[in-house]
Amino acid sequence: MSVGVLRYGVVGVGMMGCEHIRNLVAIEGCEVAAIADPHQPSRQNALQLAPSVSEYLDHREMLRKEHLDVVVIATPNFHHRQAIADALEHDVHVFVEKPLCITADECREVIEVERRASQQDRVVWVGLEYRFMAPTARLIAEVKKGSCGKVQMISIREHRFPFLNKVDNWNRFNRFTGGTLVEKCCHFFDLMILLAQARPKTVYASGAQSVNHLDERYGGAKPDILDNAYVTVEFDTGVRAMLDLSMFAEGGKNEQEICVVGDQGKIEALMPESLVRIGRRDKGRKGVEEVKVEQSSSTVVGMHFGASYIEHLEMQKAIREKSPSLVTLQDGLMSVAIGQAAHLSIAESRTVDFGEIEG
């Protein structure tokens, strides 16, 4: 595998595929060489960002014909499993957008494919970019250095806009996405595990489709994607975490609020205000430190506050240094498994033992 100029192929050039291209063309030492997508308008949008790329309708043809170093997979969720398996047959590093797959079983299949392929120094990276948002990264760093003491409680609130329109509206249906708590919330479940540094034990959730997409029909089918939920995760160390999701809450100042409470203090990250608040019990309310946290001025901001740009830099560093991925297939599996457990909890109105899903 090359460690000079990294040649990229992008599979799926819809909204997120173009987001990745926008970041990659701004990074020195890499080149977007080829794209693959059967949807002509999407390819046309990608060509506006990278006019000299080779175009393919089928990613397998691109993999056969192009000499690539890295493949980015940004297809609709239900195509991830096959696209990853196809890429792993070749001598390339692989970046796959979240969620890794739409079920934990599919994630395990991909992990087994990668194990069998056994390419030395191959980097396989899952695009859980919320880790790399500036306020979130600062919060993670503060937790690691003990600013709040021993972590006891984690709460995450995402109050946001509805799902955007995608090609063929695939993101309106659970069977194509894995469900909202997999498609959207795998980001937050990944953060919960990262902050708790523990194994999930039980998952309990309540959720519904209450407001969004109720009057929409696609080929006669009604969307079944959830637009609000509460999810509680208990870890085997006693740490508890909660997600509060609403996708009809545009009228708020912050889209995401992450709070970690330990036995000695509390840390909060607010986005898009890009604020981090650090408080200690012994200093009380008046001692809370509020810090404005931004990415460096060289960062391509994009749709995720510069996080996608940062994760590509980190992946390229891992490739060049032959070091492990910071966001592994196992991380992808765990984030999907919590989401799947939450959907099962809602469907059956019960607490789900995480072992039922984790396998």
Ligand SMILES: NC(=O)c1ccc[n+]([C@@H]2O[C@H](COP(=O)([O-])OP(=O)(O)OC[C@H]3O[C@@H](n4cnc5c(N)ncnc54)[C@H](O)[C@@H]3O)[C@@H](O)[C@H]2O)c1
The other form holds:
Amino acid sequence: MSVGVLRYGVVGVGMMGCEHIRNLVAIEGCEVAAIADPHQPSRQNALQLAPSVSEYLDHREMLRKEHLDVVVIATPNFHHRQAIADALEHDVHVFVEKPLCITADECREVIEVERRASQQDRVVWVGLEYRFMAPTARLIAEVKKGSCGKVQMISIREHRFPFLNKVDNWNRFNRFTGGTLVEKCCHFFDLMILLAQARPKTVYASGAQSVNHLDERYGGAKPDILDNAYVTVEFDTGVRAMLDLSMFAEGGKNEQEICVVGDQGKIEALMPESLVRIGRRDKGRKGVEEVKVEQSSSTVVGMHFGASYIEHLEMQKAIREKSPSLVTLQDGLMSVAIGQAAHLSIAESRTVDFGEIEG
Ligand SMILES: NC(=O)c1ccc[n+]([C@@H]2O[C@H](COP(=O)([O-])OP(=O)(O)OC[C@H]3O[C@@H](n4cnc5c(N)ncnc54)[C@H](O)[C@@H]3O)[C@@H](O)[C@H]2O)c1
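Okay, that one was the form predicted on its own. Can I see the form predicted in complex with this ligand too?
Below: every chain and molecule of the assembly, starting with the one above.
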């Protein structure tokens, strides 16, 4: 694994793979050398962004033939486990899109494969990029510096549009995605853990597929992904967190509203309004500071406030400085495990002890 110009190979060049390519071509000190995707239209789109890349239909052939430094995996969720295992057989750093895998068991398998491969200084990074969106990054920084005191409550509301159409409609079925609370909401469970700095203890959820995709059929099969849910997570420190998800709520100003209440104050991040509000109990309503948080102008602003650009810069820093990944396989596992626990809670109408999933 060299530390000169970093040669990237991208596995899966659909919407998110292209987002990575768009960002990587704008970063100095790296090049996108190869792509692997069996779907010709996806490869065609990727070639428009990086015309001189080598094209492969099979990622294993790409891994064998190209001398890559970093492999980005942006295939459908159900394929991550195999793609990571294949990549880990080579001398490469690995970036894998969220969710790490579709179940906690699969995540643990991947962690074991990585441990056995024991490649020194290898950076393996999970693309939980909401950490790097400017408003959430500011909220996290404020919590860390104690602006709201000791964290007690975290509430995350995502009210957004329905799932987009994907290649082969993989995102319409739980068996390919892990379920909406894994596929989509692993981002938010990751933020909860990061903000709570504690271990989840119990998960209770209520949710259903009430509005979206009800009339769609794929090969005769009806989509089974839920489109609305409430999830509560209790942590072993007494911190409690709540997710409010609606995927038929385009009629709102913000898609995400993240709120942390501590014993001394309250911090909110609102997106896409890009506002962070910081308030102290002792200053009351009039003392609430409202900050417009913009992404740095050097960032390639793609999806999510240019978070992919920032996470690649951070990952490259870790590679060059031989420092640890900021978003580890363990982080990937925990974010999937809460989503899985929430789905189990819905399926069995009961509170799930996190230990049942954590193992
Ligand atoms: N970080 C984020 O916020 C974010 C946003 C969207 C998607 N994602 C994640 O990115 C991943 C890809 O999602 P997407 O929206 O780009 O889906 P997509 O359907 O647009 O693209 C997936 C691509 O993978 C290709 N593919 C399928 N099997 C493959 C294989 N065996 N080898 C190589 N390529 C293969 C498909 O042909 C397709 O081009 C998913 O894991 C998704 O959860 C993350």
